[in-house]
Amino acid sequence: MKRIKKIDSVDMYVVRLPLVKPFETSFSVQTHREALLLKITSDDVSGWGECVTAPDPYYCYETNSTSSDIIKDFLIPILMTLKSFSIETVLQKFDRIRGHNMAKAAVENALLDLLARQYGMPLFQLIGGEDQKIMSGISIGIKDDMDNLFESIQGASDKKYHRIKIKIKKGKDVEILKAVRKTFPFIRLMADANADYALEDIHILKQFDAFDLMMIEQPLNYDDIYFHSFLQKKIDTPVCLDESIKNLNDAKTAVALGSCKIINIKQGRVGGMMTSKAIAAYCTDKNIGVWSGGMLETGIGRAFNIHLQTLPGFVLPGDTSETSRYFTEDIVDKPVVLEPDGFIKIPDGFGTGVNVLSEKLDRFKIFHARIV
């Protein structure tokens, strides 16, 4: 069992990184990523996290705000407790803090690129993964205009991306995505609605039925799992969750209600790599799919989506795609640039493989704090 000896610092950023395109969901515009991230040093090495959480409380509870108090007032002085420890002493330590996964994840995060960087090796063989290319898929927002959501979809196709996930809401979904599928035949199309619906609107998501979805993302309530059961029952489109899975017991919950097909398994909402882990083991033994989701992360979380999915199980195209997708600058030498084949390679070099470029954190950063 690998072990840091001890920590010397702890310093906070948040950046402001403009998108190259607005990003529109059911719940939100977002026009940057104003991202939280996390430095730890333990002699002279040190790991990046980043916090997957957004200035305002729409996709969950957890916010930049609340995630900086949590991982300053608790998170840290916890681990600053602890001499010589392994990562599973510290989960076993924030477990007495209920909740706030993103903000755990983010320092989870951070000392797994420390200790593998500490240790010499990549971050995948550190958590038990295997070296290979990865799977890429891309996300697309709400489009008003359907000429652009055809660009869009055209160029992702050329690209050779495994997956299109193109996202909904009540008003725009059943006729965009016929004409998609009938302009598309041939494309892996998901649909993503982030919570836009009630289990009152099955008649509208029974249409979905005929236009061959490898699964529709979320339809319910953000926090349900128990009605999304009876919707499962009532249509063929396999059901993914995302938003309601927060750790293994939801995900164990959801197996046993028969609520999904598939889970999205978004690494900084279930609390980090380690329990993402597990919850794909659980899924896999269960005959249910998982993949790794997306939350608009700068090069340092998108790099840790791109190791999580070297674990077993995650067979299915995830929200990795490249980084020139969303930002035109990124704060890290290694930008996500897919393949000929639409595959992405694991970042070359110890723990995440990619490093933060001191004049780009400069530029965008808007906050700095050392709390150790």
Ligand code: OSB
Contents of the next structure:
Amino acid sequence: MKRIKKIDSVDMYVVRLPLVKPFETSFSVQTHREALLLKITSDDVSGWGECVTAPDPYYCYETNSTSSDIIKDFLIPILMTLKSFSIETVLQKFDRIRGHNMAKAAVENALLDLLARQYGMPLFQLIGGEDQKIMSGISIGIKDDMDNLFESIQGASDKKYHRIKIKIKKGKDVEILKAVRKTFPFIRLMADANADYALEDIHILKQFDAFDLMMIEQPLNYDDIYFHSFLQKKIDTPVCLDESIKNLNDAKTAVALGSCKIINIKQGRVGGMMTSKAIAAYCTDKNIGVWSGGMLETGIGRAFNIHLQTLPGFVLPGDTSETSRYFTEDIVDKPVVLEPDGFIKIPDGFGTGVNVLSEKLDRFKIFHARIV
Ligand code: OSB
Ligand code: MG
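Next up, the form predicted in complex with the named molecule. The previous block was the form predicted alone.
Below is the whole assembly, all chains and molecules, this chain first.
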């Protein structure tokens, strides 16, 4: 088993990158990506992780401040008690802390990157993935007018994105989906409600069946699994759960109840790459599709999502888009770009393959602390 000898230092940064365009969902409008980054160093090799939290608790209860506290006060102190340890040991110790999956994932990510770099291998190899290019997908925010939306969809379709997701909310749904489908009859299309509906809205959701959607993502309450099983039985469109699935047990519950046909695995939301792998394996065995979600990550977090998709089970296109769709400038050396066929290549090199540019880090950072 691969081991890290001991931790020499841990640095925490917050960077604030402007988004190319504001990103509107049923729960917020985001104009910046404010990312909490972690750099863990051992024997002169550093691994980087990105916490997928936002400054606010509108997608989930975790925020940059709660994660930073949990990392500083609990997770790193656990690491400091260990000598010559494996990732498995770390994850077992982290189990004592309930929830705070995004904080745990950030630490796990940095350790995996560090380990892969120390052993001189790409991250996908360390986690048991297969060398391959991965599919792309784009998530388009809620727009004020239809022309704007059509323009974004046309752009994504021209780029050969493998599927297009549009954000919806109550009142901005049926008519929009109908118009999009009419104008773009052949695109692989899906919608994400970010928990904006209740079971009583079933008459609205039922109308989505006419639009040949790949799935409807998180229609009901952010922590509901049970009532989604009622909904899935009454509509033909496959339900995909995002917010509700926070660990392997949630995935098992959703599968047992028939609450969804697809799960969006965000490695941060479920507590890291290793849990993601377990959920993907479980779902694949049960004939439930999985894909890798995104949280508007910088190049660091996005690289983890790319490596994640080399694991067995990730057969559906996820929310991995090119860098230029999010930022004019990122903080890493290798931007994500789509190949002419819409695929994305794994960044070359050890660990994630992407490296933080110190000039960009300096320019975009709004906080730095050495915590060890
Ligand atoms: O629900 O999938 C979501 C972004 C922030 C928070 C939640 C979600 C999203 C996205 C964007 O849909 C995915 C991406 O391109 O990173
Ligand atoms: Mg979602």
